[in-house]
There are 4 protein chains.
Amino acid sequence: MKKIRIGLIGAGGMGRAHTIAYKNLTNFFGNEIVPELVVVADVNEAAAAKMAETFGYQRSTGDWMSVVTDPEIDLIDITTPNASHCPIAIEAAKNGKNVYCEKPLAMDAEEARNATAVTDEAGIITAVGFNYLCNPIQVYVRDLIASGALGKVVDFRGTFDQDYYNEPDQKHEWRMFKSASASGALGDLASHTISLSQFLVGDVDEVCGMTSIVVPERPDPKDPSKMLPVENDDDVHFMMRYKNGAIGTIMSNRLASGRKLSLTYEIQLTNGSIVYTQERQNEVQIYRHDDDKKQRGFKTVYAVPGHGDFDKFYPAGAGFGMSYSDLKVIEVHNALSAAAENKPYEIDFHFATKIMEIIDAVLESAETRSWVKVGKE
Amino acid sequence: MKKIRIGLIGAGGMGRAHTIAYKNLTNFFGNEIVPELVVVADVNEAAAAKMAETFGYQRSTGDWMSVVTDPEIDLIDITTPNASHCPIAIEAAKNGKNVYCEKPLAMDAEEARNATAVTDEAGIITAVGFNYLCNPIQVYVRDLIASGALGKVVDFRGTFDQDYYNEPDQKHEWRMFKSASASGALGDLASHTISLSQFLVGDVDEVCGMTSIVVPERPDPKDPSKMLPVENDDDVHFMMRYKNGAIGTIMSNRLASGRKLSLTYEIQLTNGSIVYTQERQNEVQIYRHDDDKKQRGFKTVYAVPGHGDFDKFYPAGAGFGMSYSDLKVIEVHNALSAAAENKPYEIDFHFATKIMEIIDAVLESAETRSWVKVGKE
Amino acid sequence: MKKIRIGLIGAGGMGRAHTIAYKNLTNFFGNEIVPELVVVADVNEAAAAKMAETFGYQRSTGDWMSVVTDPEIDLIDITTPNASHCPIAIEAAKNGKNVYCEKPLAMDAEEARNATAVTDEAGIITAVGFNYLCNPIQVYVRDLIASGALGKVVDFRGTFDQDYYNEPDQKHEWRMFKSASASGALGDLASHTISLSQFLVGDVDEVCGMTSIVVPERPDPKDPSKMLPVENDDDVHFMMRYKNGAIGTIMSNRLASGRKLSLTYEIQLTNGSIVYTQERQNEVQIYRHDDDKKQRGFKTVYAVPGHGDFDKFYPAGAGFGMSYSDLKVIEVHNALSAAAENKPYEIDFHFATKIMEIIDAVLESAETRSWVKVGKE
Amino acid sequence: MKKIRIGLIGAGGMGRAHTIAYKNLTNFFGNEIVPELVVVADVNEAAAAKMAETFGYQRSTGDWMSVVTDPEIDLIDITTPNASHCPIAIEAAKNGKNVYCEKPLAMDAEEARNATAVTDEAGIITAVGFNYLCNPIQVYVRDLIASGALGKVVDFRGTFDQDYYNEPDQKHEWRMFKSASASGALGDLASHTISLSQFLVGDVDEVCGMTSIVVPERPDPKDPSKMLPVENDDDVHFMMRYKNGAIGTIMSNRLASGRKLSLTYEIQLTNGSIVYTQERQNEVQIYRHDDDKKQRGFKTVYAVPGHGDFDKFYPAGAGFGMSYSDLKVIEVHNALSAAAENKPYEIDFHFATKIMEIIDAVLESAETRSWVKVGKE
């Protein structure tokens, strides 16, 4: 048994959400790394204070420069607003510390590819909360591809679209300034599926996109007879060419009615291809092109023990949905592990880093009407 | 804040899952009631010891009686085989304590009617482990037929088919032999299909089923030369006449291919249908026969906000997948707040007593090859 | 290059759709067999000449019995009322005519075994309308059940379930009425359920039914303010007993609110199983228990050529959807093919009347509320 | 009942099928318009005068000439090779004969530009082989969203992936080379996805696209130990705004495993969306954002009477299919109709002309790596 001191920084939603990840984590994975919840902080020291008692942190403070120098602590959580990602962890970096970052890890790819200088140089594990990752579905799906069985990807599409914005009389928020959110859909949304992308296919060598901002002005929330200019993406579609050859586009709507966490995409290889949605995440579509050419179809494979860690949630077999929680579970848990036998984590600063840069490329080609590389020069 | 202090009896892998949804029970539903894990007992003294260990109790002992007389304890809970469902239940009603109970609750319906008499008398409150009527779909299914939104209920389908013992080389088990499980996919799988059509559309006057046995011998696991006879039903089907004159048809099958947890329902009344799986337990299909001629169809609906205690997971919206695990959070909330309140659960001993009467009617129609009425004359 | 002389009797919709089926077969399958149109009867005359004159027949009668003695006649092709196929049918037999009859063969077993006896006797050959097995899917099936590779039968389901009575405002209709039709939902619809599990499984040994009026009485067409009775089967469930083993549940309601032409199956073998409805009649489900384990699944196969008759209509491969039109081009092709070539055809009286047989051992069945063997004793 | 006497120039596949198109059209559409089968064309004599046999075209030719200057000819049908549907077009409108010919209209956009300035100079009708934009379920899209229940169009994704080239060992053909077909895919799967961009949302402004050659040579199949170059694109993704304000993308891949006929579009609009894919044709997924909260889903539409011409074929309702054959047969109505009296009709040479802009500034496009306005300037 290993026990990972945690320090938390930022004890709002997805802070809980971490927090509920730790309490579960020995429910599913045995005793093995055990987190101990030591300190919770936030800026809000009320908001912090609540959270420890709820949860069971055995302090809380107002000041998380006290939490990443603690010498009490292994490891920082840090779910606070995006803004504060890379100072955090670069101070936690400096002293040390293990970190786990919420996603996106920084403003922009400049500002990831620093912090990640740093933590290289101080030689600490990073871990990025690019949940979707942690599916037992997408771990067998990677290792589908990588096995060959169905040749090379010829071409990727995917999606995320969601309709959170839809209602008519939805107010404006503070992500809908460049100033606040670089983007929109692009950061928010399909980063996500920009991580599975990474994640399945491979590196991005260059980008060309377009991005449409569908409802141009909001209401004020503090003041509706005002009106707030919208000033990032709605919607935004991009092309990518592939390191490996491949094509492939993404689209991400934050308005597409109907849609309600539709993560999606279509993989096509020249074996086979394979169709997922988030929808419905605990199961894929596999077609294998070398099947007998009169019982060719695409098959729905359910996740089962066998797939990633579906085994330590239902040992007895496939049918039984895993949820979105379960999959931060399962994140906490390849966080822990990689900071306790001080092993890089294969989702880390390095991995976000890509994520920013494809991000920033797209951002530019919407920008410029053209072409652009990927990362820097 | 209210404490329900909490005696586990049976410490395996149902217990365990009990326990796992205590401990989250905060997690979602904020800290009204809380479950204080005060002992856990087992004919296996050092299972419960480990049990205690792992997930916190304060005690552990091998000594059942010893908990159900334990003055410190609020609620017994009882996930041990099927046999021991009612003595306990017994012996902790006469003691004044609150009874949370796995299913089956009986072993036939005269046990089941004979526990629910003597917890009635004590004036305890009870539940029974039926978790997939918690699911918040099923709850907006109930209402929705409440409703009259969709006219009356004509028709009824349902299955629960699973392929647990499809390996041509599976053992025999102690659930093949009628001694120690009277009835095979029935009692195991259809009991809950029995639980929603129950739930759903209510009463069974009378039922006329078949029963097969697929595989008649299995090798016996302790000398795989020999052959054990299979006792029960692989597979049943039953047709039903409710009390409200809908007709129903359940089928279940624990050999059917590709059927990984196949509880469904096709549910057709005279304004509309519903379709369910719980493979997408977080979708149901609704037909409205109201809908505009050119616009009718089946509706594809996720699980939001609003239905039954989703948004005590997902209060951002649909999509985030609810898993089985969660729907036990909710029974324990269920459970834990009847308790707390002191009022009757519909989940109940008397619920329960009624799917054991339609069991024992199916397996006798079975026997007789005729119609049987539901329940004691 | 064989023309096969045709005399049509009943000039209806079912006699139109077997002409236009006429008037495409050699647009699909070439120039060996030629079906002339030769002449139309009806009791209607004037109808008969319409359709003579509109799909150009040669000649057109009022008197079917000129029609079956006429010896420039090959084959006798019967859309009349259900009453009138028999005796017709055998009058042909008796003038040496070869049969192609629509759905139902007879108004009860009886008939169909007397008539089949006469044409058996005449040594002609017989072909019946049960279109949905000409589908090249379920060929396809069939093969691939024959072939072993999905182990034996073990549970056949199946539906039928169409909502054409499911306006309030209904009125009566002759069919309602027992002297008119025998049965309602069961014999109009089931029965080609019956006729794909016969086709795909064979036997049936007994059956067990139940049946269900839903809405009681209708308005009289002729006098609205006047209620008639409707006296037979809105909806029928039964569950049989096939000689090979197999049980199986057959479902069929014409009053199911959202259900267009859900002619449905699930077939669970000891080694597979397969899915299929009418709705999406160009493809179907399939799982194969010996796939790898971790890529088990339901596979959509689509018609394909090499399935059937498929390439007739879509050589260059799958997704071009056939209608159900198509598939009567088949059945015509099938029809004439036995003709031309005098061979047995297995869609043929001996066929239709197990179909019978069955669907009067489950009329009986209801009445009794017992178990009813199927055939003649 | 009016007679439209038929010139068919081109004796290969299409030919059949727009012939077979011919001869059902009066089963399914009554005699008001009638097609007579007067001549038929092809360079290869033999091959007309079989087809003239065949299917009963009174007289067949080797001089395509001699049909469009024949005075006893009302319309030209062109489904010969696609450099001579022009040349044989603008010969047809000088002769003052109606044109019904096969996409793709032209070889280029300045070609369709040219042949439409010619036939509207001869005030002859024109009709274009578009026949997916026939389908009754696009006619019923197509009036929701003019309709304005849906709101307005926000984002449309379209793709045509089919896997006919998807075989390892597939031989090189004409299609692959520049000078036969400037483009691969896009003209030849795209161009359908196009047609229902322009049919259902509008024209476009300006395009960005990118081509892939997936498989850069294939055995010549003369002499298959000599490899030829493909020269065009075997995948395409392309980016589009329309003048209406919305964005879009088209991805069409020909070696995309398993998409046998996905021809598919998804429709965001402000207040609903629309899902649907050619592999089944009979159906379409309708969201409407205006529903209640609790019960917003996906709904799947089947064609029904009052889609278009959809009671044509099967007047009894929904669920029954229709066919790819079946649309040809709607198309031939609507160009005949048209014909018959003299008024344009929608799919006409201008809607083909567009078309054709759009392909040639996605080429464009792709070779200049850069947004590309749609039409001349």
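Just so we're clear, the structure is a prediction, and the values are computed from it rather than from any experiment. Numbering follows the first chain given and starts at 1. C-alpha atoms forming the largest set that superposes within 1.5 Å between two forms make up the rigid core. What changes on going to the form predicted alone:
- In the core-superposed comparison between the two forms, P216 has its Cα shifted by at least 2 Å.
- After superposition on the rigid core, displacement of the C-alpha of K226 between the two forms amounts to 2 Å or more.
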Second form
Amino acid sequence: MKKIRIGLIGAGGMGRAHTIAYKNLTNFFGNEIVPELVVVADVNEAAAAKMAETFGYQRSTGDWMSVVTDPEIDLIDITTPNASHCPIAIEAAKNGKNVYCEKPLAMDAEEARNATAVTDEAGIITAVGFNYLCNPIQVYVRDLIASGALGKVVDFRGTFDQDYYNEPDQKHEWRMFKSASASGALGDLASHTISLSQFLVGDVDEVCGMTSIVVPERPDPKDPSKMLPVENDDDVHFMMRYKNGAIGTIMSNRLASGRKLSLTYEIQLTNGSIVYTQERQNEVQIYRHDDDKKQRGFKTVYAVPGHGDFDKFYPAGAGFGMSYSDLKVIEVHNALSAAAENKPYEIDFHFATKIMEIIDAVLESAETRSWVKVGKE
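Show the form predicted alone, please, because up to now only the form predicted together with a further copy of the same chain has appeared in this conversation.
Chain only, nothing else included.
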């Protein structure tokens, strides 16, 4: 049994999701790796204390620096607002701590590259919370594409639409300030779609995009009589050209009426197609062009043992639906396993930096109304 001592920074909703995953880890993956909940930190000390009491952290604090310098901590888990991700990660690395950080990694690609360089030099393990990649069905899809059975990837079409900001009395949130979140729907939602594109299809070479702010101001949550500006994108569309020759599009709207968790993609290949929606996360639609002509059509493939870590949860077979929380358990297992074995994790700071480079290129393209190369020259 290997214990990993956790220092969580951020006692909000995502901190809660990570903590629940830690609590459930051994139920599904056994006692080979056991997280020890040592300390939770938050600028709201009362929130940190409440989380410690509720979930069994040994202590709480309002000072995150005391967590990253604590010799009793093995891994720093960052679930704070976007602007603080890299500063915390860098200090953790300087103190020899492994880092598990929620997405997006950084405010921009330069900050992400700098944090990656620091963590590389420190020799620590990093992981980033693109939890939808932990879905066993995505492991199946990637293996299917890699097998060549459906031919060569031609086109990727992805979305991530939600209507959580489409309420008429929706108050302003920190995510709407560039200083706290940089981009809007692009970084908050579309980054997940980009991560699936990266995971399944590969590196993007250039992009051409446009953004829109649909609601330019919203009521101040502290004083609804005052209005605050919405500084980043409500809606984003962009085209992509991959380094392998494929092309694609991604669209994301955080005011999309009727859309709840519309994270979707269609991948068209020379000998078939793949269609997926996160709202039905335990299945995927596969079309094989070499099927008998009288029986061609999209067929449903359900997640089953043999797809990723599905058997850890439901060894009996297909039809047993995994949840968002289950994906977080897999993500936590992957991050802690990498730390315990001191082996790089695929969804690390390098992977997350590629996502940030695409986001930056889309924002530049929207500003200049031109195609933009992705990545540092």
